[in-house]
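The chain that follows stands alone, in the form predicted alone, written as structure tokens.
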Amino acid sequence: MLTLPRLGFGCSPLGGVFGPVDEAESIRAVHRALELGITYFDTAPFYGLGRSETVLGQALAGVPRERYLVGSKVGRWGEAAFDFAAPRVVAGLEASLERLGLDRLDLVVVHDVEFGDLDRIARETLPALAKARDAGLVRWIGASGLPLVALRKLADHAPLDFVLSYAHYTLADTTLLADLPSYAARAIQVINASPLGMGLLTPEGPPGWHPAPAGLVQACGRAVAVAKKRGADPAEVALGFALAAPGVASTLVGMHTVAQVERNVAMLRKPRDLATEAAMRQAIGKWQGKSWPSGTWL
């Protein structure tokens, strides 16, 4: 049975996703996450294009194969670059592994998969996942993706042992609230990652590239602004509401630093801030559950 920890490493900011980093640094921060009990860790391809996966090899080289567990993904490759054929799905699966140094993923997701054709995904990747499965190269298989209609559809049609959703439920999105019921009756575990919304509720604010609506980057914003204005780190308040979280597996986390792990892996003890926690989502107000388009069938 597929069980993974409270808080997982979010491997995306090892591949620049979010701006530069140090590849020591990050090296650094893995092994404190270990050594602070952090067993899981999420990577693709696609983060840095290869980068995010090779750094996150380089780390674990030498741990104990027995003391983490490791998702990739498949079928997306590059900014506009989907392919969810079973060939290129295996090529990309044995090219993950060799970045990261290991003969098997425990979790694979397929990535996107809004950017798919969902008949095609159930009838041709997942089978193609699951005899790779068989022959030891992957362990519990599972899909991710922005639209939760696109998560639900796909499960509805296939078997799937994890959902991996992102930017639903967090302080500005609850959404995926909904959803968790009927996942749970199925005994599909549910992942939610970006519980910042990708950085909307960082004191930074977003990257350039972050595709919300200004009216939701604003409203975020002002969220943020609030929380500081009463003396508390937004960040941390977000990632307390993130992980209580009811009916979520694994909570994941973007990490490159020291400091960033040991201030995350604190959150799981510390009480959480609900008075500001009902401030910032007041300051959001009417784009509460506001989303952005991802995908091409939707």
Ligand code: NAD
Contents of the next structure:
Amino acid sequence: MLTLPRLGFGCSPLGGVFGPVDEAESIRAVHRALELGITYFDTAPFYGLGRSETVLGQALAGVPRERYLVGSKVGRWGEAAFDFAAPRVVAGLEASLERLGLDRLDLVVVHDVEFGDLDRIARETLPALAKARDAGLVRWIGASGLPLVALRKLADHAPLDFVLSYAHYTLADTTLLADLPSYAARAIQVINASPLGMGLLTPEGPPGWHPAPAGLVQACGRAVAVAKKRGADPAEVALGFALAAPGVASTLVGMHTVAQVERNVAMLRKPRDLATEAAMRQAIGKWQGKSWPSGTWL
Ligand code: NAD
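Let's see the other form, the form predicted in complex with the named molecule, since the form predicted alone is already up.
Every component of the complex follows; first up is the chain already shown.
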């Protein structure tokens, strides 16, 4: 059975997704994470177009293989470049292994399924990955996406070991909760990514490309200000909240510095700041549970 740690290292920042990054510091961050007991790293060919995988591979070189789990993705090859066809997926998987310097992925994720035809993903992409699993190239097969309905529909007619949902269990959005019982009933593990709403709930705020509507960005900005006024670190409060999600196998937070790793790992032991959580949620107000469009068929 797939067993994930409570906190996982999201590697999209290693690809420069949230802004410029120092590769040597990224590598130190991965090493510090391993020292502090983080054993799960999530990357993708899309993150910096191979850079995240390459840097993660450099960091993991020489680390005993049994000390960590690596997940990477297939199907999304660029900002608007999706191809879930079996030959492309198999070639992409091999290229990921090459960049990572590994001969096996622990988790393989069909990346952002709302941009594909779910029937085709069920009939073609997932069987190709099952063959790759039989050949020893991957261990666990799952899917990611923003709209919860896309993950639900795929899980309804295809076998999945896990789903990777993002930005749906945060201080600003807990809509993932409603789907957890049906995944639990089928032993499909749920990974909750982007507990900081891809930067919405951090002191630095979201990157310029963030797809949230302006009202949600502003509401989260107010929540961040409320936390600061109370003397709290908004990112810590937001992560503390997400780590307490009931029925979630792992929470994936994006990081690229040693300081972030140390702060975020410390949250595994710190008590939640319930009063600041409540104040931040109140500041988000009517924007609570609001998301943004993603996909070609929704
Ligand atoms: P996130 O909510 O984890 O936020 C990441 C941002 O917060 C980065 O800018 C990071 O530098 C910053 N940050 C992290 N810790 C901080 C701290 N203690 N204080 C202040 N700022 C802090 O968003 P994310 O990175 O998008 O999500 C986590 C990971 O989940 C990704 O890296 C990726 O691996 C995965 N993910 C997958 C999908 C998908 O499959 N479609 C989508 C989103 C995320």
